[in-house]
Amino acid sequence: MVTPVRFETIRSAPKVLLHDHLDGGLRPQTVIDLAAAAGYSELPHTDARELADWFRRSADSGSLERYLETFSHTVGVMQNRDALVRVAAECAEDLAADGVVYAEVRYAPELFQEGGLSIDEVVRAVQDGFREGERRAETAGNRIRIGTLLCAMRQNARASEIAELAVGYRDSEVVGFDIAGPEAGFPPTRNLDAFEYLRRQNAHFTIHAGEAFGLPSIWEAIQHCGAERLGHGVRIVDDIEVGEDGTARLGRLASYVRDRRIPLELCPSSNLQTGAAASLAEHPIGLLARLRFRVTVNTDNRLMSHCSMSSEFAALHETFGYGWDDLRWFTVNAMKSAFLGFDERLAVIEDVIKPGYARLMR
């Protein structure tokens, strides 16, 4: 008998997450604890429930710029080694408890140096935290592997430095590179030297593109910079015309993205907060999945969006009627698109994902 699709059963399904920000996924109580330990006095609330509500309300503005402002508090309390280790360990634990078996978690090392840490000390602290979190998760019966993406802030001038850092730590579970921050006024080509270096080094990278800005951002990320994946990429829908009868006509860029199987790191709840759609029912994920783009489902910032992979899947089930076949498809898409070796990806798909969904579907 097929297991009913609901939040509780979705939590037991193996899931893969490619787009999750470390500084966007803190536990509210951890923010409060770290603020007290560091003497950080800027928090709007010191009650965990009230603070969680504040983050969600502030992120619901419909503006990417306002959304990004909420990070001043999480980043503000993550300025020493102990804080970074704790946040990374809890991130791994929380994702594993939600049924995530593989995750790529990203952060910008340059944001965590205000307390005097060197850039290498930041990376080592986060990696130590992830390994500790993996150990705790396994002890609790939840196995997970965390790969790290190092981000450069696109409005700054440190992309080449961070790209070299990513290459330097790629044998220590740093699996790739990204640029993040405001898209408008800061096109991907501002960091072209970094992407050319990564390609020469056979290193992996994704690019935040097509979230708050449109098709030019996506085009530059792919055609000039060589992005392997698109961070969000939701605005690719602007290159698709849908007729009154529901038939879709793809423009040249949309066709290229679909034909080349370039993964879209879609983050439904976050996309609603930043104005990509007025409601989940109107979110482009429905169309893009129907047209068989390489769609993946992600959380982006679990604290700000008050979400998890299970809640995102549950919301998609309620809105679009997606069943286990669809949720498995999203999960396999993500694992195919992970920045791991082919054998490692295939092993997770065949040994973990497919058997996990088979148990739910029989």
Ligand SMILES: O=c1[nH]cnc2c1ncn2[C@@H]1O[C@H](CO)[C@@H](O)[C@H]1O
Given for the second form:
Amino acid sequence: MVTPVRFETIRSAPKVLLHDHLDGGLRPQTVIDLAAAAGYSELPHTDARELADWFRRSADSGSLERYLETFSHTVGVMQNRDALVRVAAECAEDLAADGVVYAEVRYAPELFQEGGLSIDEVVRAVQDGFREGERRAETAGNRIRIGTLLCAMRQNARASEIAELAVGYRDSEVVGFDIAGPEAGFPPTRNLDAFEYLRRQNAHFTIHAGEAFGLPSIWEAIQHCGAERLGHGVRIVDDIEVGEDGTARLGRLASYVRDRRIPLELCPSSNLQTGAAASLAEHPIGLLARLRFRVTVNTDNRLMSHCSMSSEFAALHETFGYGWDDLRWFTVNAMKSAFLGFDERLAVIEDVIKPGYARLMR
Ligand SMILES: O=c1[nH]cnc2c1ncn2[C@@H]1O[C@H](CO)[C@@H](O)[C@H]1O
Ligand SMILES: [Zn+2]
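The form predicted alone done, now the form predicted in complex with the ligand:
Let's see the whole complex now, leading with the same chain.
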């Protein structure tokens, strides 16, 4: 019998997550504990429930810039090694408990230096935390592998330094690079040197583009910078015309993205909060999936959006009627697009994802 698609059964399905921010996924109680330990007194609430609600409401602003302001509190309590190890370990545990089997988690090392850590020390702390979390998850019966993406902040000028850091740790599960932060006014080409360096190094990178700003940002990210994937990329729909009978006409950029199978790291809940879409039903994921773009589903910031991979899948199931075959398609798309070697990606698809969905669809 085919297992019904429900939140609980979705949790048991293998899932792959490519776009999740470490500093956007803390447990509310951990924010409170770390603030107390560090003497951080700026938190708006010291009750976990109230704090969780506060993050969600404040991030619900309709603007990316205001959404990003909420990160001052998570970043504020992650300024020492112990805090970074704890947050990373809990991240791995939480994702694994949700049924995520492979995740790429990103953060910007330059944000965690207020307590005197070097960017190297930041990376070592987070990597240690991920390994610890993987071990704890395994003990709990949930196997997960976490790859790290190092971000540079668009408004700062440290992209080349962070790109070198990512290459330096490429053999220690740092699998790629990204730029994050406010998009309007900070085009990807500002960091062209870093991207050219990464390409010379045969290193992988994605770029946040087409979230708060439209096609020019996507075009620069792909054609000038050479991004392999697009962080969000939802605004690619601005280059697609849909007629009254539902037929779609793709412009040259949208065609290029689809033809080259450039992965879109879509984050539906996050997009509703920053105003990129008015409702899930109107979210471009429906159209982009129908047109067979390389669509992947992601959480972006589990704390601010109060979501998980399973809740995103469940919401998509309810809104668009997606069944197990669709959820498997998103998952295989994500695994194909991971910044791991081809043989490793194939092994997860064949040994974990396909059998996992086969059990549910039998
Ligand atoms: O959706 C997003 N768009 C752009 N930047 C973001 C988004 N979510 C989080 N960050 C930014 O990325 C930094 C590193 O993790 C976070 O501190 C936040 O400022
Ligand atoms: Zn993001």
